[in-house]
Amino acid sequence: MKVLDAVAWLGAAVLGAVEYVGELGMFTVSGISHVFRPPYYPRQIGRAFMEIGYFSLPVVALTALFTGMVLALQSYTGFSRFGAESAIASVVVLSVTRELGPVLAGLMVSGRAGAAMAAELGTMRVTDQIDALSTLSTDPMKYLVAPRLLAGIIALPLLVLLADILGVMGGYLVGVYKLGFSSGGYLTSTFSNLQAQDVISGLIKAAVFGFLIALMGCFNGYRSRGGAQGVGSATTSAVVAASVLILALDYVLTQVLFAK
């Protein structure tokens, strides 16, 4: 019996995972199709943009600034053992623009805006507000999901661009005012090692991450069930799923963008 119970549990887990992936795939295709098809709701898009972009500015800015400062400090600690202190500026700017800016901004926005989207849509689902939209001949995917997907694709690259600037500035402040580098030499080393591809690759990652954050927030909130407990579970699932996908796709995108 124990063997049969284990097989039954494994089969149920596999079927549940397949069902989840199938629902997510259908939801993704439907959401993308609604992004490119009218009618559009500019007010909903603007509201989602403010929620994802503007209200996430403080946490993203502080994270980027202190990440750049810590990165410069730790790089100096390691590079000074090999007499390679001059490489600190290039390490900071490349690390921030290629990886740390998009990934950290994505994780911060996932924890703030992704959770908010899942909670909002989950509450609307369990209180039958989404069903009420359908009754009023308003497509919930068009009205609730598509604006958030579009706002995520637009807002996160703008946040990452700001994070790049603040991260490099944090490294500059530590390098010049604590480690004793000359201001001109640090800036020269920074810009001489920075290429357009480094910034563009980070912005491409940011657009993908923004879509993922909005998608997982909307998907988990949209399929929420079971009252307040279901909304809480959907919020947690949205943040965890988005964070894991960001880290996994970061590797895939890095391989694609920088493969030789």
Contents of the next structure:
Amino acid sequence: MKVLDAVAWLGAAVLGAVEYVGELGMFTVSGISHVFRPPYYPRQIGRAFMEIGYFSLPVVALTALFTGMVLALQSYTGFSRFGAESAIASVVVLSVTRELGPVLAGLMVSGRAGAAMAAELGTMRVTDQIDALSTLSTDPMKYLVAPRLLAGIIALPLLVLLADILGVMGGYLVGVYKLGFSSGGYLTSTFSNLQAQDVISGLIKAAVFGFLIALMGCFNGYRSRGGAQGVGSATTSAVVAASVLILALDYVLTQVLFAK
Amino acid sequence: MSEIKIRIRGLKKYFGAKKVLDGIDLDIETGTGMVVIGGSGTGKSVLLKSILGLVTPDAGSIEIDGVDVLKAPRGQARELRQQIGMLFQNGALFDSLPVWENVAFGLLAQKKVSRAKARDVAVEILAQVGLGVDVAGLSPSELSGGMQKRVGLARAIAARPAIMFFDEPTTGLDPIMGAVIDELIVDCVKKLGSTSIAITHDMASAQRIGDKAAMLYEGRISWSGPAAELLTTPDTVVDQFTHGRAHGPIKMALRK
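Could I see the form predicted in complex with its partner chain next, after the form predicted on its own?
Whole complex next, starting from this chain.
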């Protein structure tokens, strides 16, 4: 009997996982198709852009600044053992533009805007607001989901661009004012090793992460059930799923963009 | 004989092993108000959502103006369903929008009018449900339950629908406010000449807003007749439900 129970549990778990992936796949295709098909809702796009981009500015800016500062400090501690202190500026700028900028901004925005999206859509679901949209000749996918996907794809690269600048500035502040590098030398070292591809690859990653954050926020909110507890679960799932996917896809994208 | 606006035949909807709707047959004549009564969880909301296309039935047909919306091309089904205005149980107002934008949402969504014109129209409709212009700029969260229902009603009638659905319109309201909402519903339906379906537990409300009534029990329509006969019919299921008796066939069914 216990064996049968275990098999039943395993079967239910596999079916649940397949159902989740199938639903997510259909939701993704539907969401993307609505991004390209009119009618468009500019006010909703603007509102989502503000939510994801503008209101995430402080947290992304602070994260990037301190990450650049810590990176410079830690690099100095390690590199000074090998007499390679001059590489600090290069390490900071390459780390920030290629990896830390997009990943940390993605994680921060996921925790802030992704959670907010899931909570808002989840509340709309459990209070029948999404059904009400349908009765008012408005496709909820088009009105709620497509604008957020679009805003995510546009807003995160802009945030990452800012994070890149502030991360490098953090490294500069520590390098020049604490570690004693000359201002000109630090900047020269920074820009001599920086290539356009480093920045562009980070922005491509950011666009993908922005899409993922909006997708997981919308998907989990849209399918939430069961009142306040359901909305809470949806919010947690949105953040966890987006964070894990960001880290996993970061590896895949790095492999694709920098493989030799 | 009156024309049939909505004809439902053999409608079934199962959630797993649970047979929520198990062969619903129901006709709603044009211009009449049908009240569907039944216990909690008997599928009244699922019935409305099936007609609206928010739930996909497992079997059966739903005809609006003689066209089966379950089999019609998507565009035609959408057009037929656009005739329906719905007042949700809790209002379901969009809390990110002010009251006037809630009321004018359908007009703005269809891009038929400018925002300024839509606001004027919304204020006019709000006046029809007894709300002043001062309410138009408020957020739904700033309104009382009764006011939220009125705004929900205003939103439902804004597009002058030929069919109106009311999901428990008086739930959560005190008896006086419930009567006020019922009066508004009757008034709006009469002015628009709409066909309506209301689902409710409130017998006083059922008799005020319904011309006809139907009892949903064990997934089927077990009784239908004039709403005025709800409290006097000899049908034992309806009698137990409308008089709130603890003992009777409904309880026996629950004990199975």
